[in-house]
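Okay, so here's just one chain, in structure tokens, the form predicted alone.
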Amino acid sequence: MVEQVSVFLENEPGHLAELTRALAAAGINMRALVVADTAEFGVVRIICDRPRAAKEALEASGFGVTLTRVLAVQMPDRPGGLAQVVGVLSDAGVNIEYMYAFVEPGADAAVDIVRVDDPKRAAEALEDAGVRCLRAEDLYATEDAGSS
């Protein structure tokens, strides 16, 4: 399991820019970002190199922030890679609440960030199927590496 930074953000011009500036000023490097929005608010989900430092920096800038534990699943970066992961979770009866993915340049695998209703069962099913779940130290750069 890894930690994802979740930020509740008013859907107004400039707020996402303020958020990214606060992270830049704190020296936080984002690996993935996704925005799920409604008419008035959005939820920004971020995978970054130092999630706890990111939370502190964003809170100091006035943002509402939570850390959420999610699965980081390494999947082959080829057609059908995601289908394999989703199929394993489906066969195990695990419900996917949301997911997003990213590929790091030069890597031969993608990383799928998954929030599920039963993380333990999901991780066991994926490992049994030969799909690797990444740990914090696989994704983070420094101080948060021991939080898996």
Second form
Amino acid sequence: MVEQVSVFLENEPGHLAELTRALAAAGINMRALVVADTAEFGVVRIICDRPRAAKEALEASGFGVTLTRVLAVQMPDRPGGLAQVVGVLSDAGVNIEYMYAFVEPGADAAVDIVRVDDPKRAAEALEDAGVRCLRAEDLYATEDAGSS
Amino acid sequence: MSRAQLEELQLRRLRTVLARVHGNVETYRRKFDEAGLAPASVSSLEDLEAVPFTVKDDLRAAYPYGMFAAPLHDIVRVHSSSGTTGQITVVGYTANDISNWADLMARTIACAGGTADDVVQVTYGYGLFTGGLGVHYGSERLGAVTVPISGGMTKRQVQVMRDFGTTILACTPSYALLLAETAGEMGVDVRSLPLRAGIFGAEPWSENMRRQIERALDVKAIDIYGLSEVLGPGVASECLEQDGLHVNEDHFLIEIVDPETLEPVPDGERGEVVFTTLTKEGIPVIRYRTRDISRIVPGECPCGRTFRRMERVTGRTDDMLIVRGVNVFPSQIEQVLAGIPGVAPHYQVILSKRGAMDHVEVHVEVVPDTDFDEIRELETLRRKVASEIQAALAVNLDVKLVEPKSIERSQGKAKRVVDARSEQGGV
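For the form predicted together with its partner chain instead of the form predicted alone, what are the coordinates?
Starting with the chain above, the whole complex follows.
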């Protein structure tokens, strides 16, 4: 399980810019950022190297922030990789609330971020199927060495 | 009628109504007695200045019938103020009151050029609200063809307007613009229809909006004024000169007072409008503080009517907003928010123009410990706020969730209402 930073964002010009500036000023390095928006507001979800520091920095800038535990599933970067992961979760009766994926540059694997209704069962089912769930250290190991 | 004759009539009627309320209404008897005022001692209109004021809270405290000056046996109809949150006030009419009201509304329609040859489409709501039935009876009294369509079903309104040959439209000004827009969408050219005048009231509107309505519908747009506590529509009306609303001074005494000192202000100066009803039997009001801000328009009207004119209402002495004919106090919104977990009691009401209609958006802060990852829960929260506001205020407002602590904190009086309409070309 890894921690994802979820930020409430009004649909107003300048708010996303302000968010990214706050993260930059705090020296946060992002792996992935997705914006889920409705007609009324948006939620920005971020995978980054120091989620707690990111939360503090964003709250100091006045944002509403929640840390959410999500699964980071490593998938072989080839056709059918995602289908296998989703199939395992489906067979285990786990409901996916949302997911998004990114490809690690220079690696032959993609990372799938999944929020599910039953993380424990999901993790066990994936492990049984031989699918690897990453920990925070796995994700940020290279950034910690290379960044800052 | 000369001014002297009018004043003689007013005085006679004033003495009668003061005696009536002193004799029949506990609230007035107490107020008059405390002020040492004997109705019989009132011998000139100037003496009115010694008479205590009446405020809305007097009517609320007497809910439902405590301010009635006639026995229920003689009351034939009740209406209520468009007030909200269970704080409504009830007003009662005797058969004479209804008849006078019909006369005054017939006068109002005639002020807009209406005659027995007209077809009047009454789009004000029928029911406890005074608008619909008030205009309805007046239109019938005038002998016009009365179309009691009430509010809503905008496309049908357009069809009826076209098929029935409506010549006078009675509705709120914002609804008139919606009708024009809807007609356009339906491919109906309203400018080619026989419609020639509109009597518009129940919400504040601007000169700019008048021009828009007149252009869109090709009509004379006439401002009418009234409030349920005083009568309903029919208290005052513009004539075709469109320069101030003639107050029906044979039935109502108008005063303009400084809202702070409550001293009368000279003609032409703005202040709070205060009305005394001269003929009402069911529920007369004496020196009723309307909270509306206006002034007496000096001089005589070229139309020949001698009743003095009040300027269109330009504001309120309290923070009340009128949204689609419904009174909204921002403090009511605060009360609703205080009862909902997940939102802070910090809010702002943003008034803007969306197309022709006034648009009201309530910005509500979410609390910092909300789960911001749960979009569904945030949506549910937003809908909950909107529905609770709807339940409490009887008006549907758009609700927007905003970031925690994003609404400016004020040390003094919080700025709860942001009126962005003027920036968009309103007046």
